[in-house]
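Shown next as structure tokens: one chain only, the form predicted in complex with its partner chain.
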Amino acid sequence: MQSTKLLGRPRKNRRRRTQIIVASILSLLAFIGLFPYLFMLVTSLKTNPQFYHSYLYPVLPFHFGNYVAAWNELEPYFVTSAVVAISTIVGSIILGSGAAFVFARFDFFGRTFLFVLIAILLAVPSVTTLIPLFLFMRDLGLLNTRLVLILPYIAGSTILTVVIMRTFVEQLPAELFEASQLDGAGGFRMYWNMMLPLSLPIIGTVTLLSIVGVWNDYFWPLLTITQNNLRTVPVGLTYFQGQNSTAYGPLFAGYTIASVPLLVFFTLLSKWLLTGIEGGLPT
């Protein structure tokens, strides 16, 4: 930046041109990346005749009725996914934050061993547990219930919560906790009044990761849920696609509806996630 000043005007013009070229290339890349989603939005408002007549461009009148039609079919999937996602978030934050607090702030027999026992599960892929867990859940009679989804999801999110939150809480200055202890705060008070409020960024991150997990997991709900009204959004959506494969307006309206929750939560919570990525990565 300083060199421009030294080198004078011709350099400055070249700089400007470079900036314009760079911005143009980036615009092109962004457009290519976003195009399928713009196409989805535009098509979601068309009837089939409109679609065949004007394939790429929006045409009036818009048919918002497509969204009503799509929602009527997708509603049960949304109910399941919402119930499962909320249970997962609440369950994993309760279980995970307590364990993370214990691991980060107390010395006790087996502390490292027990932590490693949890962290090692991050390396176990879902394919490995998929088949045995399915048979186990079948023996317990949990297939075609919401519990068959909630239990493994809480477990998965708890593992993440414990590992991420423990690292975070350990980095908080010990003086904070010592001072509150001096003031007579017990373990629970420290956890509730100090650790939880301070860990809000981590809670935000874990919440986002849990929602993304529930909204993207495919094989487990595909195999464990066969009753249509208990299906989750990802599995239900493929079923919905099979039903509406040539009714393009409602089809794309359905895709749009299914995307809304994740888009909203990304907008609200990605700040936490991005700070996590930018703040530093495990080596």
Partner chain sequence: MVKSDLTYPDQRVVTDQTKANLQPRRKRRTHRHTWLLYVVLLPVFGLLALTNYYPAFSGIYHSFFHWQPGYSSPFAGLSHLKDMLADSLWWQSFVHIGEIFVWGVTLGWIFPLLAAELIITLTSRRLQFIFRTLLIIPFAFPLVVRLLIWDFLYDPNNGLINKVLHDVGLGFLAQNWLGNPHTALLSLLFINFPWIASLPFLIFLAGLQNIPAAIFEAAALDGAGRIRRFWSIDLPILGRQFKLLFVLAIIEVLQYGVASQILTGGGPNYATNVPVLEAINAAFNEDRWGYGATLGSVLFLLILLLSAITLSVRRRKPNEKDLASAVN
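Compare with the form predicted in complex with its partner chain: the form predicted alone:
Keep in mind that what follows is only the chain, not its partners or any molecules around it.
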């Protein structure tokens, strides 16, 4: 018995050392991943002399007034980004979920061919369509309007929504829809009362992916918007950088404010992210 206990101690010690090593590696990776955000928070509370004096470390006193200055500058851009993001999410979910339901639950001529065409659009680089899309929006007279941002974003997000949600809806039990048809439910009722409630995880996933892409986009708003009050947050942040000097505190405070909506959405929708991706992507 004593020898067995002596043999068991090295195993426990090795297991403990392994756990310590794994925890240390994971902690290091977490710190590396969070370091840019921590650097942004620290810098947002500095003045320019403090920033030049201590590049990495916090310096007292903290200047919370940088956030006031940043918000006063970003407020109109924040409104535009919020309107564009919400409109894109609502429009892409309505169009994408409806199309995905039709592709998944209705059999019609050319269904597979049309879906393949839509899926191919995911492989088309956005840069290749930039000039034609710009000329198209110019001919429609939509430059310097919020529609020039909303419509292309809805189109791009709808493609992703259709591809992901169609696969997810196909995996739902067909018996549920057949039973609903026997009870007299039509296509819209099956879509609204059955498909949408069951698709909340994938809707959360699509919403998160869409808002990240829309909120962080820089080049398209820069290209199509010249009116100051219609610019989005990523474009507006560039105006903190002057020709001769840059106010680093307000600039990084603006970055922090701009990241808050994404953090909130990720916190609220993260529980659905992996579930939606695993259930919605083709196998």
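We call the rigid core the largest set of C-alpha positions that still match within 1.5 Å between the two forms. Residue numbers count along the first chain shown, from 1. The structure presented is a predicted model; accordingly, all values stated were derived computationally and were not measured.
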Superposing on the rigid core, I want to see if residue 260 changes position between these two forms - specifically a Cα shift of 2 Å or more. no
After fitting the rigid core, is the C-alpha of residue 231 off by 2 Å or more between these two forms? no
Core-aligned C-alpha movement of residue 220 between these two forms reaching 2 Å: no
